[in-house]
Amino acid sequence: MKTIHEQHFLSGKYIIVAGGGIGGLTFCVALQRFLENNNQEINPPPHIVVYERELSLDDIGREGYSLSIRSDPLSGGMQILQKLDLLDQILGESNPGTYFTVFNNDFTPLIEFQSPPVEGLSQSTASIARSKLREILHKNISPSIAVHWNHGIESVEELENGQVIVTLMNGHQEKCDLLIAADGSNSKGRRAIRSQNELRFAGAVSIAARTQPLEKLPPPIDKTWGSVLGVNGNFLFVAPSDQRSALWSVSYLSDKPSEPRPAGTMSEEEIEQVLSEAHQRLVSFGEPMPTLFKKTLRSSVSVFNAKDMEPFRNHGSVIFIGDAQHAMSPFAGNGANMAMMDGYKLAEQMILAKHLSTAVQAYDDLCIPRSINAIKMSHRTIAIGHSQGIWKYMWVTMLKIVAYFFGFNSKSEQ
């Protein structure tokens, strides 16, 4: 094995992952993965410590969320699995489906968006439940990389020598060299160190869930998973979340953010009350809508706003990633592929680069264009689902167009 030389800029470091979600675990896996790969290692090694706010790796948090992994020119995601070697793991945990649809609000199909075939992977679209994926991620990082649960990060500060002090949520204080912040839309270390760097509505509120465990998928979503066009200008979408249960989520436009629910947050008559809300939205949606609201998990109900932020350059020893410089709303539908593929090009860049600061330059020209296109996309979204009477079949025309232009098989309904 070729030993870099000593004066590599991550040797003997200590680096601080804040976040034990998908963009940091894919970072602590790309790092290691690249210097196996190239029979390369860095001595001495750099320290490597990840702490989440989570409670645990099983916390039920997100974790009924489904994710949408593809190998589109905005996505990539499948090719980075393919490149971690993390492929067939997650196709063996895959939901069922291979393919996204646009269906009309009786659930017949308007558009199925089928990626075409990429060489050398054998589908080029998966759904997998966070946790999943989340888990297999885990599962391969090196056994030299200690993840804490239950440590949030409360705050950051830069100091003039380039080092970092992070406070964790027990108070208890560390000093780094180097702090890869990946901890979400809501990043701490992003509210302390880059303030102007905000949130921002997107102008749809949703209702979602998922359902207790069904005997089986009811069709379609048995077999894809997607949006539902609906009326009154409310908006839906379905998908499995595992291989017994399914999310569903019921947006509409607001000029104002409404109050953040997450799940196990209220109360009976407080959940009672937003599933109230939600019924009368969805009364316009066919089968299978009835049946998996019927069947909703009640402790796993919340209300959250969309909200996104435009993406931002790095600079100094706190490099942010994935939600923490782009935040996207769940309406891009792009959430895991962008935050793998900025765990996966940081730690290439890291790898290759002779310099920190051009590792980071070199990875926000890769990260900021593409983030930029998929936070666009999303808004064409929020348009497109919420869209009513002659303009929803417009909106429709433009996404075969769309579909064309980005390579997809598009099969719509005769």
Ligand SMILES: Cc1cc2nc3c(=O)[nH]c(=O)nc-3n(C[C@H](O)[C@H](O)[C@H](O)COP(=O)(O)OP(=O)(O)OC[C@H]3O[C@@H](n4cnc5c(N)ncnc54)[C@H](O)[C@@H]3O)c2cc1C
Second form
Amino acid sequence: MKTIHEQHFLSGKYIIVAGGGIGGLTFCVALQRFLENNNQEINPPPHIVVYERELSLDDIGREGYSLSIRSDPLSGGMQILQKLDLLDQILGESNPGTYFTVFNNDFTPLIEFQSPPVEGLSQSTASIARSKLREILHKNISPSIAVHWNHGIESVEELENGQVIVTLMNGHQEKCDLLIAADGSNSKGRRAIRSQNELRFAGAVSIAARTQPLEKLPPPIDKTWGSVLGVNGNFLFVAPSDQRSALWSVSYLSDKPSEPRPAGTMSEEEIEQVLSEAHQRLVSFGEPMPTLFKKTLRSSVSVFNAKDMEPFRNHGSVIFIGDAQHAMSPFAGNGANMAMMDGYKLAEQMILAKHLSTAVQAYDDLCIPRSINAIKMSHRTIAIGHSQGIWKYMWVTMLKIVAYFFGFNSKSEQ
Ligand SMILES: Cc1cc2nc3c(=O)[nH]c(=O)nc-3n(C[C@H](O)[C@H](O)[C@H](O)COP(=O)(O)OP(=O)(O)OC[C@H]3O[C@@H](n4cnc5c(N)ncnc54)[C@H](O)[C@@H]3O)c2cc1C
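Output the structure of the form predicted in complex with the ligand; the preceding block shows the form predicted alone.
Next comes the full complex, this chain leading.
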């Protein structure tokens, strides 16, 4: 085994990863894999800990939704999972369905997007419960990396000597050499040291929920997942949220954000009000929507605003990745893919580069353009998804053309 000498900038360093979500855990898995695959050892090795706000790996809270993992030119999560040798485990736990469908409001298919095959991948797209993806990533991090649950980070301060003081929510303070801020779109680290980079409202409000476990997933979501475009201004998304339950989300355009209501924070009366609004918005959608609505798990009901943020370049000893660096709304359908690519690419650059600044510059050069594209795409999705009348007709035609040019196997039935 080749030893990277003490001068490797990671040698003996204390690294804190803020957030044990998709990007933070991918970074941890990838760092170890790069060392193993290059048959390298950094001696003395860096000491890495993950501080995660949630109480435990089973804390399903905001995790009760599924993620589509993609391999198309605008994405690449499947390829990262393959490179990390995790793809088989992911496919073993994935939800039914391997393609995305735009439906008519009676759920007959309008356009089916089947990603073109990618060399080396047994499947080009997968959908998996976020909690399952996180569980698999967590299971695959090196035993030398401790993940501390219920250890939220409250604040971060960069010192002149380049070290970072991290204050936890329990008041405990620690000094580290490097902080990987992977604590999601509302990153505390970003608020503390990049306060100018704020989330902005992207113009859509969603009401979302998942169902109780069902006997079986109703058609067509036993085979696909997808959207119904602008019915009276309401954009519907339905997908399996795991192998036995489904997620629905209905959204509408708005000039201003609504009061966010995360799952599990509303009284029974408030849930009833939100469900009654959702019911009105969903009235024109055919089966399986009425069945899914009837089976809604009340504790999972939430109201959230689509928000995003232009990516910024990193500098110093606090490196932002994933949603903390380039928050994107669920309308991108790509934030987890981006977070995995970020974690992987940052780990790769950190192992290959001679200096932290070179690694970070190379990482930003890769990450920023692709996340800008993903955010632009999410704005288009918001416009298309809520369009009505002649606009809707034009967008559907346009989608068919785009699907054709990107090599998606687009099937039109209207
Ligand atoms: C309904 C919905 C559907 C989506 N669908 C898709 C999809 O189909 N495909 C896709 O690619 N993306 C999708 N996304 C987006 C995707 O989930 C996110 O973009 C992705 O999880 C971002 O990864 P991340 O690692 O940056 O942040 P996260 O995965 O959010 O991880 C951040 C972690 O940090 C923790 N944390 C937060 N604050 C602190 C703190 N102060 N201290 C310590 N820990 C903290 C959080 O608990 C969390 O575990 C969807 C999102 C939503 C909400």
